[in-house]
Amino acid sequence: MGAMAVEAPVPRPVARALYEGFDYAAFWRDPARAHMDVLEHRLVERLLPRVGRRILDAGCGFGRLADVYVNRFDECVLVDSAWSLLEQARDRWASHVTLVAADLRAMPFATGAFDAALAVRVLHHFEDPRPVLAGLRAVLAPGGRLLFTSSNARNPKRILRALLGGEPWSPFRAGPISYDRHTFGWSAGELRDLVTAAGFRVRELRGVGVLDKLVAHVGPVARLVPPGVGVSRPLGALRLAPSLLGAAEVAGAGSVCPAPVLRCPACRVALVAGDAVFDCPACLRAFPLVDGIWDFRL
């Protein structure tokens, strides 16, 4: 799966993935993203095994976390939809990552081809995102590990809203809120069950997005106010955050599917692998290789 230099034509015509074109890494420097960007950080860095074979980052942006990984892992697969994002990751992580353009919902891996995966800020943009936790779950070797995050639905600012009138969604109503097209939210509670019918053992959740509030209000001091990692734990215990990042855990101890773990994202066979391709013997399609990106869009 490794990159390798090659003329190659422009990427296919798919429909327009959600952050296509989208400056990502500005809209992580405002400063009470900033401050998010760090907590995030430092929770996907205790909560990721210490060492592993491959990790999967689905839906990575620009690679945003890739610092955490990258020299904690054998093997680091980089996966997004949005062509642009994958373009910044590339001219940053080029030689530590493979990059893969792919929809979530149909990745083309082998069963059991990691032993780790992220899918941060990610689970929300899907209205209904058990198809995504069952790719994942399909992806990670017995023993695996999952870090998903999620908005909460039910949390306290949300409740005040809905009994003063001014929240159009119930709360406390089943399923999916919509907040507007493409972002949703669960209760925390629905959220554990979704992660765990998909095979996943809930580890813990972590409370997060609350002091970065307080770093939006307070100016020249918000370098002063702490990451929130220490509080994230009661937060996510008491399922009293706006966000929630989870740890989850595949049943079972095994090993990582060896090389080659490519399947074609149609049809699930494997794939044959040519000039800078990889071909389908059964669909006939051929998924090449594009300015060090591999093109899986279907």
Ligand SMILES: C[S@@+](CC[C@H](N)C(=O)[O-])C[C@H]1O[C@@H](n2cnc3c(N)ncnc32)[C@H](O)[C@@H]1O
Given for the second form:
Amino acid sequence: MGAMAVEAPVPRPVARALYEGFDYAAFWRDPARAHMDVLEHRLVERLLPRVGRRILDAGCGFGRLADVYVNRFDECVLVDSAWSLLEQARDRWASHVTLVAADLRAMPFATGAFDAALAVRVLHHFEDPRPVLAGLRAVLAPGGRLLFTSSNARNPKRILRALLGGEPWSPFRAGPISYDRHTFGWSAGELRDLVTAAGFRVRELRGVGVLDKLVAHVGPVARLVPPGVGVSRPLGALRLAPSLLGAAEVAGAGSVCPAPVLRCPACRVALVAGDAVFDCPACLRAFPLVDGIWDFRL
Ligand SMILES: C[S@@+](CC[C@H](N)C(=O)[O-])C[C@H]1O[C@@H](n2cnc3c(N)ncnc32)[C@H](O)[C@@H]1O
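Based on the form predicted on its own presented above, generate the structure block for the form predicted together with the ligand.
Once more the chain from above appears, this time first in line as the rest of the complex follows.
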């Protein structure tokens, strides 16, 4: 992806991203979420390949999970639409990773560029996640692994609440359930179908958000409670947990495409590398490196 030495700021108007300016790190500093954070780290640690050539963290936020993969992959690419979160990721991980501002529905990568990808706490922000899943499928090489999470809209707690009149929707309705304007959930079966239809084989679904949430209420004793990696397996298999973390694979075996791996996110033509900028020879758009972050927003 080239060195990040020379800066060439080219200001241009872009739509305000959902998490722009949001203090997402503070969300995770809340001690009540410590167990959940540890559990997600442990599951990602276990379900990712031990080593690999290139990993994509799609919707990386401030790089919360980067400590799991930076020493396991030759190249780590972190993508998000929120510039302010990418700046935080840069401040912590710049020497280990490449940072890219882009929409997950128009990523600037070549087909088969990665052998692993994360979409953790991301899919639930899309009423229709199919374009995101299709993009992730396209950038993964044969044999590539995807880890993803989603809310389980039909977990027992939500079903009970809906039956008691505490939810505006029927738990048995098909399709995405909208919790608010920016947050959606599916049943575990629908989630599996969405990922499968995108061209993946779902290997397993783990259940999270039970033990890790309960311990938030027990105070300092929480430190003695294990993060719940073991119990995540039956909770996922039985579809009992409020959140699901899945591992899926692209069929076949192969290796990632060699560099250069960048394509124009608008017209998919191979980009031409300039001095701290990539240029599209077809649509003439320019994608500059600004303060250590590649700006591929359209
Ligand atoms: C709940 S956060 C999760 C961040 C990170 N994966 C983690 O687990 O800590 C969701 C992330 O998805 C990003 N996101 C949402 N919609 C996006 C889009 N259309 N394109 C790129 N990133 C997006 C947000 O900016 C935010 O950083």
